[in-house]
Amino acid sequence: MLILNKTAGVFSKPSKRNMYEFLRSFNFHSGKLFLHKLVLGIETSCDDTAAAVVDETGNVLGEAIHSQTEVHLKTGGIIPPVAQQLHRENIQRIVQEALSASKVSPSELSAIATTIKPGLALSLGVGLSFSLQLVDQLKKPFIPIHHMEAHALTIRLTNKVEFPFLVLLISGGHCLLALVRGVSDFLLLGKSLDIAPGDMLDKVARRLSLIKHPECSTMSGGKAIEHLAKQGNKLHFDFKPPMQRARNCDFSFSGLHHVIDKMIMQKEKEEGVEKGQILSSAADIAAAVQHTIACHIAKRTHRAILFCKQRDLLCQSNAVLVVSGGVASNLYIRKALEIVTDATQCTLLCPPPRLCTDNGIMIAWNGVERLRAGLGILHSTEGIRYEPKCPLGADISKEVGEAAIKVPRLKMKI
């Protein structure tokens, strides 16, 4: 029986008949002899419905994704019940497309891996419900996946990266720094105390009405800010990076967002522009906002590197900083982080942009990593829960704060 968290609400499971018909549609057997284990990954933690089949050597055999971006742009943000309904409408098709592209029959899978934490409760429920029906019909092992763990380990699919390494995960829903010591062994150094950087960029883009800008109308908020910032002068506005006196690795964006919101209101009055119209200074605001966020993220990351080296948690030379999550595709923020890694003799690595955002490949790969390590493989799914909120690893952020490491000033010439 499926047991849910109290915070999770109720979701409807696909009928056994529907799942039976779904599996019957795969009336082929590949005829191949697969020498490696195969994992199907399913991702529905937010607003992307994604699936992929990956083998244990890292070969991506098939993938499919349905993005809800266009719908949420029209509504001004993600509305959880809308996201849930779109997941329900698309999950079977997406899994079918991924399996068909892989030429792998469901019966040939070694395991099914699915995001169950953290994320939007209604979205997580759709993926878990579908996966449990699939697991039940196929009698395959189930591997529950922590969404942030999957982002952190994606780099090991694309690059030869050994443990330990430092990871910065920055997205629309998350912002954290962690030391990765193993497949499921994380030390949390710092996290956002309020909103995530991607969320803030989206909010600023909406406040600036960038969806009405001819060059930005089809872009997400973060992409619109990055695009417009190239045309602006970051020096025209002086926003102070948050938490400058706090010698830890935590982040904060809500205070900065409030300051920016007030400044936009002031500029609207000065220019005689009504809310909802585009300011003449929009590009300068975008440039200044992006620069301030980049400086804040860079300084906290710099302190994390110094802390890890001071405690011999990372190699003194050739240490690796991995940056992943949707905001990691922002090239300006990447350049700020390159300045930090150059100054600390570290190597900066980022997955390809398509693997920075939510996808089924990273979930399948995390399943492969866990399968190889023999970690968290379930042969019974009774009592499995989805968890909308779930920390990553052991939290040592208090210890980082107590170390009170002073970070040398770096010139952010980007």
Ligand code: KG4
Given for the second form:
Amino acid sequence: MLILNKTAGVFSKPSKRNMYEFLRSFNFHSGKLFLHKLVLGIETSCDDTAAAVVDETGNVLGEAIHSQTEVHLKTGGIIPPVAQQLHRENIQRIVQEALSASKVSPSELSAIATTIKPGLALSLGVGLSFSLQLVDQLKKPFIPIHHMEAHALTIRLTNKVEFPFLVLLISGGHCLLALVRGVSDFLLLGKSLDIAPGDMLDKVARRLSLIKHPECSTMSGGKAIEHLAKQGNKLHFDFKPPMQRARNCDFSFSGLHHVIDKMIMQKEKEEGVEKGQILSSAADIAAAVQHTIACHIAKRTHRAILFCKQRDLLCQSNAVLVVSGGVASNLYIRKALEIVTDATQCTLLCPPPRLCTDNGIMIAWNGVERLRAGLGILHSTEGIRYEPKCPLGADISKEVGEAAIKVPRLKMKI
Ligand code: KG4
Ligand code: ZN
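For comparison with the form predicted on its own, please write out the form predicted in complex with this ligand.
What follows is the whole complex; the chain from before opens it.
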């Protein structure tokens, strides 16, 4: 494990003593009798260092998170070595805070669950090394977690949702549609062929210099676009939703991003505005971008629902669509999805915003789900590695494309 060696001012491998000291810092013993199994979840796959303790019934006993957003907003994107350093600086404190808040002593844990895939290699490495050291010292089982599976199953912590259900994950790093048939049984119906929608919104917001906008300076790119879009007219720009002819459930955002970039350049010329200053048409552009993305996401999701219904893959009496990820907090996009679920007689469910974005609770909960199902619980961590790239489930996107389902046009009156 790598931790900050303060005297030397460099990162170094920690000694076993460091971990003993960390464990000794828990000088409390709760004295409580925990009737349920307890899982510590640790998440470091991207730019959030997060940990939580969750019990078998879904009670969140303690959680802590350190967000790097502010740092990355300043540099205009995530720089992996910076993210790694911040994870190293914070992981011990965050795990300690989650455990202390839970009043659970490390010895009372049933297992330690940690994200090992997919994500940024340098970030995943910090969480995994720390966890392996902890597992070794505590002699606890280790549960490796797939980050996207954890996002997909979070809804089962907050709502009574049975398998199977459809999930749409949209964030800065993810964009996929999958059928969830069990704790570790996923069918991938489609994914972004290039960048994720949040990534695109962040890039557009940066290009529009929204960080300089007095109302948006502390907001993520996606949130800033949603905020500004309310003041704009989406009809002033006509961006075409991507992939209209491809009758599959894949997504694409980089072509649209390129078109928007060109449009912004043209507007800067027309308005005599220098790059880096805010265009008078920024709100109209934000509104049109948001609308176009919402229509694209809604259409692909609509097709996924129709495909699942055609193949009888969803519960007939109560078909459920779960939407999660940072972009899922966008109310305009949610409204577009609601139009789709209303038209297809599905129930639309979203976890609360704090569980939509990366967090330790979803990792601990995934550990609980796996513990209950007896899936992927390791008593030896020999040879365990993180995997920066790792698909979700069995990829049937080709079959979805071959079905070439024509999606009926819906009026997107949002
Ligand atoms: O799930 P998340 O916290 O991190 C990962 O990307 O994994 O999602 C962050 C992304 C960012 O791209 C951010 O711009 C976007 O979610 N986002 C939004 C909104 N709030 C955050 N996008 C659209 N509308 C929002 N209200
Ligand atoms: Zn995520």
